[in-house]
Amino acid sequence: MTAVRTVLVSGASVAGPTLAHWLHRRGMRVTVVEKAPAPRPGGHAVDVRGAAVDVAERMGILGTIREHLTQTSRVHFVGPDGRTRAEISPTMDTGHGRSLEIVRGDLARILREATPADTEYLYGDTVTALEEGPDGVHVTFRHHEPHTFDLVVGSDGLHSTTRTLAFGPEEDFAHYLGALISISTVPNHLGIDREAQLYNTPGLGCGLIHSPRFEGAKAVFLAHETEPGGLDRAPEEDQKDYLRKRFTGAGWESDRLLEELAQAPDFYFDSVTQIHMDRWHRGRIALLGDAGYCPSPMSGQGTTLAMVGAHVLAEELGRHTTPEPALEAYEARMRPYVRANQGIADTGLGFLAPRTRLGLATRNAILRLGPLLTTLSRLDTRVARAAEAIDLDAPAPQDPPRHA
């Protein structure tokens, strides 16, 4: 195999621009293809934690990230009457330490601006075919002319087209965690300020979140469901119908939030799903971030894995003269980190949407006992340890593990 000089990255959200930045530092030419017609503003809040904070600092963007924090500082667990039953102040979200909450659109823009001017962005397009040959990977696009690259990296999310083309159908790798989630922009009709209000009934959760970085507020719906039933890939109106069936009459502000979904400019709905794969590369095609190892929103670690994975992948590509050993080393370094961060998702889901009335009562009672005894404190500890569980400067193990 020849050295890597040209790279196609599919996906321009978090992992893609981060990788483009680091590959440029190593003298590689990068093209980023993105199916959205233009950069996407807004979106929900994401967390840059642990080792990802170090990646941001090395990129020279940590100060800019800190200038764009959501500033959401308290979570109120409310009853049907809207009165607070318990509340928390997330201990990791200090704005000055190792956990930084930022709106996805803000982070994507900051990362994109950190890529060099000669990075080629192809918006409004997608990859339709990949064919590996002796001179690289021949890529067919939906709109642009075909081109051959030395390496193709899929960073195109949970429902990755690159993964499907190179590795097979999504159902071969999807690990459903038993819940569906929706997040959308709605009016801040409660007038909340820099806080979140969350209401639960057994197996369901809905809430309203405010940040000065949002337009209005974010409505969140979370529902335990035995099987996704194809809803994660269904038409938007079918997804909204599902939410209406599950949450109408649930209590608190659920009915009004459902009404406001009709006008939401950025309706988001998906399954709470992880991606588990034995390999993240095949020949000159590799996967990065959610495309290869999505930890699900309940871990809160997808952004962190994407940024750290991009740094490690670029470092190994710069360290090796051919792609195969570089991709093996990337996998060897990242697999323990991915396992640690995927492993906290169940705790997050159980905390935000307990399945039973007893579970709800127990969670709220524990929260009222004080921060040193709370489930959240234990969860914060697990999250912090997982986010730090990699040495960005360590070499890869000599014998990289082959299985997750």
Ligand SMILES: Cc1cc2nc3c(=O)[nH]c(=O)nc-3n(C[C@H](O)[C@H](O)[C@H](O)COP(=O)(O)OP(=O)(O)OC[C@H]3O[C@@H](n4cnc5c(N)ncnc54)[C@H](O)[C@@H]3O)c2cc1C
Second form
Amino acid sequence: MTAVRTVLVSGASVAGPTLAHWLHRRGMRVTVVEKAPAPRPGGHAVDVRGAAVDVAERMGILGTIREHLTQTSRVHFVGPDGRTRAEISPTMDTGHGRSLEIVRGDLARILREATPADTEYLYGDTVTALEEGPDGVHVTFRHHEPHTFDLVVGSDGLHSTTRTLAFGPEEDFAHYLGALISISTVPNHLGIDREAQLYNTPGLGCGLIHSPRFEGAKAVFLAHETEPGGLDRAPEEDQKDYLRKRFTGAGWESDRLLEELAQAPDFYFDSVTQIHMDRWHRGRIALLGDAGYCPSPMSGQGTTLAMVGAHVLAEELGRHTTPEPALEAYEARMRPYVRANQGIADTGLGFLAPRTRLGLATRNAILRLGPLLTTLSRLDTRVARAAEAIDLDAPAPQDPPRHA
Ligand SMILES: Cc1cc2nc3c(=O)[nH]c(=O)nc-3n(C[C@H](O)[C@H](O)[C@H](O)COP(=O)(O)OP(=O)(O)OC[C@H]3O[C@@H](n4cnc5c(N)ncnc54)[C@H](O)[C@@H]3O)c2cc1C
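Would you generate the structure of this protein in the form predicted in complex with the named molecule, following the form predicted alone above?
Once more the chain from above appears, this time first in line as the rest of the complex follows.
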């Protein structure tokens, strides 16, 4: 196998531009193909935590990220009357670790701006076929001319096309966690300021989140459901119908939030799903971020995994003269880190939407006992530990001698 000089990266959100930055620093030429017609602003809040903070610092963007924080500093768990039953501060200021919350679109832009000017971005296109040959991976695009690259990296998210083309159907790797989630932009009709309000009934959660970085606020719905029943792929109207069936009359502001969904410019609905794979590479095709190891929104660690994974992958490609040992080393270093961070999701789901009345009362009672005794503080500690659980400078296991 020959060395890697040209790389196609599919997906320009978090993982893709981070990888493009680091590959360029190692002298490789990068093309990024993105399905969206243009960079997408906005979106939900994501977290740059633990080792990902170091990655951001090494990229020289930590200061810029700090200038764009969501500033959402409290979560109020409210009752049907809107009165606060319990409240917490997100990880940011509990002293349990390094955590920076930022809107996904802001982070994607900052990361993209950190890629050099000669990085080629192909917006509004997608890979339609991948064929590996002796001289690299021959890539067919929907719109652009076909081209051969030394390496292809899929960073195209939970529903990755690269994964489907190179590894098989999503069902083979999807691990459903038993809940459906929706998040959309709505007016801030409660006039809340830099806080989130979350209302629960057993198995359900709905809330309103405000940040000065959002247009308005975000309405969130979370519902336990034994099977997704195809709803994750259903037409938008069916998904909204489902939410109406589950949440109408649930209490608090649920009916108002459901009404607002009709005008939401960015309605999002999906299953809470992780991606579990035995291998993240095949030949000269590799997966990165949610495409290879989505931990689900319930872990809050997807962004961190995407940024750290990009750093490790680029480092290993720089260390080895051929892709195979580099990709093996990437997997060996990332696997324990991914396992630790995917492992948090169940606790996160149980915390945000307890299944039973008793679970709900217990959560709120524990939260009222104070920060040192709270479930959150234990969850926080687990989140912080998992986010730090990789040594960015460690040599890969059985690392061969470095090449100049
Ligand atoms: C509702 C919700 C809440 C979340 N909350 C948090 C949180 O609190 N904290 C946190 O850290 N993470 C959170 N996440 C997860 C986080 O958004 C992801 O883990 C993170 O964005 C992963 O980055 P990525 O680059 O791997 O994938 P993505 O951000 O999913 O990006 C994939 C990119 O690939 C593009 N793409 C898709 N298909 C193709 C194709 N065929 N060809 C070309 N391009 C394609 C997409 O348009 C997109 O730009 C949340 C996710 C959701 C959905």
